[in-house]
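A single chain comes next, written as structure tokens; it is the form predicted alone.
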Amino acid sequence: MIEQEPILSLKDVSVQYDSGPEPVTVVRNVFLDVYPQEILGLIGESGSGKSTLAYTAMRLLKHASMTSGSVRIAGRDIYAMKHEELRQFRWAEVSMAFQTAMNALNPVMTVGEQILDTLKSHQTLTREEGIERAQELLQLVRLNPDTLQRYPHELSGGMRQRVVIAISIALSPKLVIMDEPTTGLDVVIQRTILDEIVEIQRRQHFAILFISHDFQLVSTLAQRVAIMYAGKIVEVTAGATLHDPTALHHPYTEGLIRAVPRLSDDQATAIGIPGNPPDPRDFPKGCAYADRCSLVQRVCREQPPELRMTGSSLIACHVVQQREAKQYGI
């Protein structure tokens, strides 16, 4: 895999919000790659930074700009592409499931239409010709034809995702970004589209950036795994190492793999992680989650940690960094 270009790739990625007073930077010098055909999972808490990393890599920003970095996807540079080029690669070459479908979807055009808009507007196509291929799309993601002429109100929570999900590989694209794509719908349909993602993924062969609060989810789902923590990458690791306790990880991502809740013999048990993430508006000097951590020494609040190939993983973390050297004695 890491022998391929990368079909998304984020260099010292940085995002400020313009609202308020002073701008706010909210994603910090990111650096990621996704490689074609993987599934990458992207997890953090709710704030982390994830979402707005994924409408930066659509260019779909607002009330925000890149201020540093640049992003590629299939070897292009999308933010110097003009509006109507930038318009014909997105969902061409990348896509986007967005989060919370019924907003995603229009509310006054049936299934169908929605669809048919979205080839229509890439492709030329008859309408028998369009119609055939939203056919093929649903069954692709196991609903009825006869969805077509239905409203997304007249749908489920997961029946509208599917159709979020069915648009997305409309026009087989090289990258789609799934936004929590699962969010709000119970566990048993939330497991059956994730089980019918990988399935057309394997089929169509394109790559996901995944994107989750849920660790336990992504963990069993991607190849590789990138955890976010106050719009720094803190980790990139292959999924199977966060079921390893021999795995070297960043103290936050070892929090994470607390948190996730255990079944006993009597009772569920899970151990949070205590504190809260830094203020953007008052980003410490050092690392970001010094506060929060148990490991934590002076150079941790003096000197911000870089990414750097620790064990088998890029942890940005001090310590993590210096028991490593340690015990191969660099």
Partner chain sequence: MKYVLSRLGFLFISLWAAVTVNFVLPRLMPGNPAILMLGRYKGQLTAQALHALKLQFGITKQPLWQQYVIYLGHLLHGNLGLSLTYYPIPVGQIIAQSLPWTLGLVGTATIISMVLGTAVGVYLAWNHGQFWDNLLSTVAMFTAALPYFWLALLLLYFLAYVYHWFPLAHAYSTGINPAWSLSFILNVLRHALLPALTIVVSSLGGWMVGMRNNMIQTLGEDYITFAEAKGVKKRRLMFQYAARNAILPSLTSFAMSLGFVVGGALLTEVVFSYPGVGYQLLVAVQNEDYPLMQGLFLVIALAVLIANFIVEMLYGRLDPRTRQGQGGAYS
Given for the second form:
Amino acid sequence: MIEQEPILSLKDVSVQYDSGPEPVTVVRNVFLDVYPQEILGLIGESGSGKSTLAYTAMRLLKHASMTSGSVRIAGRDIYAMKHEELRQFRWAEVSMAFQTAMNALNPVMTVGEQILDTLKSHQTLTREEGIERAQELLQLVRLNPDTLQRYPHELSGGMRQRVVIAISIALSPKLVIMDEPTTGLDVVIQRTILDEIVEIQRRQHFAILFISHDFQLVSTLAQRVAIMYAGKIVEVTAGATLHDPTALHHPYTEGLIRAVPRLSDDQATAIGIPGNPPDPRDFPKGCAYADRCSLVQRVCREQPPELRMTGSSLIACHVVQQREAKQYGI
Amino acid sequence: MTQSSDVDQVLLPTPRVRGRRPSVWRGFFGNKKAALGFGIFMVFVLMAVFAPVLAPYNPQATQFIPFQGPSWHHWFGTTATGQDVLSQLIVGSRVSLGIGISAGIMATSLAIVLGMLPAYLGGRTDTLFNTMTNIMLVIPGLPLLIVITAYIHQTETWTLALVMGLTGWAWGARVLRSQTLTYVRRDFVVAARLAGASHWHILIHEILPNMLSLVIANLMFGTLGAVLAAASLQFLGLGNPNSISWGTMLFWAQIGQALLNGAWWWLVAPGAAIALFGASMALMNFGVDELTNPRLRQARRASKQFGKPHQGRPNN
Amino acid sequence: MKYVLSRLGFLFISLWAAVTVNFVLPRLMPGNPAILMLGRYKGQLTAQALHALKLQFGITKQPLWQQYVIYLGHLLHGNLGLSLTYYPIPVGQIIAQSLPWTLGLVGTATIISMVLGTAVGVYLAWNHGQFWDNLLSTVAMFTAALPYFWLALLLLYFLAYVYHWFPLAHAYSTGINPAWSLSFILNVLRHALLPALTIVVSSLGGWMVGMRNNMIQTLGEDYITFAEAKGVKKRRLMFQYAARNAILPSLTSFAMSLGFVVGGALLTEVVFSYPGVGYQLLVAVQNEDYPLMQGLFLVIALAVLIANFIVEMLYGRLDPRTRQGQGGAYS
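Please show me the structure of the same protein in the form predicted together with the partner chain, now that we have looked at it in the form predicted alone.
Below is the whole assembly, all chains and molecules, this chain first.
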């Protein structure tokens, strides 16, 4: 898998918001590759910059700008494209299912018109062909074909989310970015939709960048998981290692694992991580997690750690990297 | 299970302390439009307060040559009966501003009560008052005012203010009502109610402070509307034509055939004063709008300082 | 359907309110003002007309509810009484003569202003924060605060009196006879141009800024970003996705603005001696011709209420959420 060309490649990406009284950097020097056909989970709490990263990858930032780095999709630098080129390229190669399906659909247009718009913006096809394709898409997400004539407000939250997913796979893209696609839905519907997503993904062979703050969900769904903290990627690891007690992890990841309650215990106990992420306006010189870390050492406060292959994962932590080095006597 | 593996929830054992928002006032004066509007407004207020000192002549005195154009002695010329237009303008600001501001305050107070209270109480009271507000909104205001003042006959200044205050609350009531409705179910209001706070306490201490910007906007719109309406009525001769105000100046200018005599200054001066005062209200309101509605101001910074082609606005 | 019925219901309730206000006002005033009026006109009226007027304005011993029933009965038969100024011409006839002028002038000017203002607002929002947006939204602050009649006076003075580009007053030249001929129609248009310009200039800013702000709000919605992402072309994104949604609150605020716009427009008629209902209203007020004044007020209110109803129906067509009776303009 590693030998392949990545479908999405973020290199040294930093993003700052310009709308407040002073610019605020929310994504810091992120490197991340997504390979064809894989599901890569991106975990982080609100404000960690994960959604911003998704918008950056789609070149959809508003009131924010990429201050460094590059974004390549299928080998092409999307920030070098002209607008019309970008418009044609975007949904065909990479699409995005929005976090708030509630608001992602135009309230005054029928579902059918909104799907047709997607198709017609990229292909030349007759209305009949378009409707036929739209019905296929709806069937794929298990919606009744007559949903075409319905307006968004007539649909339930789950149905709306399915419509958004249908639109996102309309042009058979190579990568679908899913930004918390099940937030706001009840647990049962969440599960059903996730199963459907996985099933469609297996059939259509696209890659998914799955963004969520639900640690357990991502760790079971994704083949690889990237963990984001305060605008930085602190670890990239195989999903399976999150369930392997012997695997090495970033202390933040360890904290997340400990925070998941275990059914096997007599009592479901979850241990939180004390403290808060740093204020992005007053970002520490060293490791952003240092203030909350139980392993913190002096070097952590002086120098920012970098992502390095540590054990079987990429981890950005001085302490874990040192331990690993000692263990193997390097 | 799924809920407790939510990263956000496990990571927030200690309450997040939000930095206090920068002072509203600093924001207000930092906004160019609002500051300009406030500046103009203050000039008018000071003019009204110090009118007797500022006016160069007695505004009623008919001692000068009629229809003189603007000159060093008479900045804004003289009227058909030889009165000094500038003096009338300065002294007239008292009545015009007085009517406008007091009617604005009255209408806003009524809007607060008639908009918030029924919305908070809900049920039939709300339906009833909401219908009443909507009716009041669609009945054309100025014709109604014309009819009322025609019955009253040469309406005195304070009656005029009263009538406009009593008829001008509907717009505000409607806006405040819909805003109140969004607060009634919020946690902090429910909590206050469970804690046994009285209705008035909740309305005044919990809900009203959140709507301050709307109330201010309403006050400014109400004042602007009242200034314009009062001028219209006075222009039609429905006020007391012997009082001095910007509207009665226009009335006399029309009666004295200012335009046919080429005395444009007689008309331009009071009209421009009304427009300028009104604009100051509109500017301040626009500023408050931009402050409370981040979307209205956001793009500017982005496009100015970090103007890369791909940011700012969609697809263009 | 439910939506249409509820709006229709509101139309009738507000109509009833306007009718009742008309009935109550003279009776509410300290010292019935109609007594004074009758004193002035007494000598010129027949006994029958005098009696009718007394009944119409509550100078009678009949109980109030009876007066009210009689009043409503007269209205239903279109009987608005006799004008005193133009005695013995019925009020209804004067309204029939003046209303077409007002509908033509104020109606057309308002529609032009609304369409133009909305279109410019869309453009400004799309180019938010740039030169034209900054310039025009500031200029609009000033035009919104202009008294209509004052602008009318200035335009009249400079464009008609000093430069003679436009006629000074009236709806058509006094020398010619009304007829469906080209020259007459052109004459009417020439007379309407300046008053219409006044109305458009003073109301344009309001529509423009309103639409601009709604549109900026809408451009921040997720469905715009989503549509942009899925490749919808600029023009379609701007109109079908953004403007189509942004116009809804604009239509809702139509109700709030229309009464104001019409009030101002009526004063424009006064300045231009334009023979519409606004001008007649002033004549009625100056002559203390209360029957005429009442009739004119009713017809103005009726026109505004119906215009409002039409806009609500339009809203219902544009917003699918109202078709189910949920949400909508006045929820």
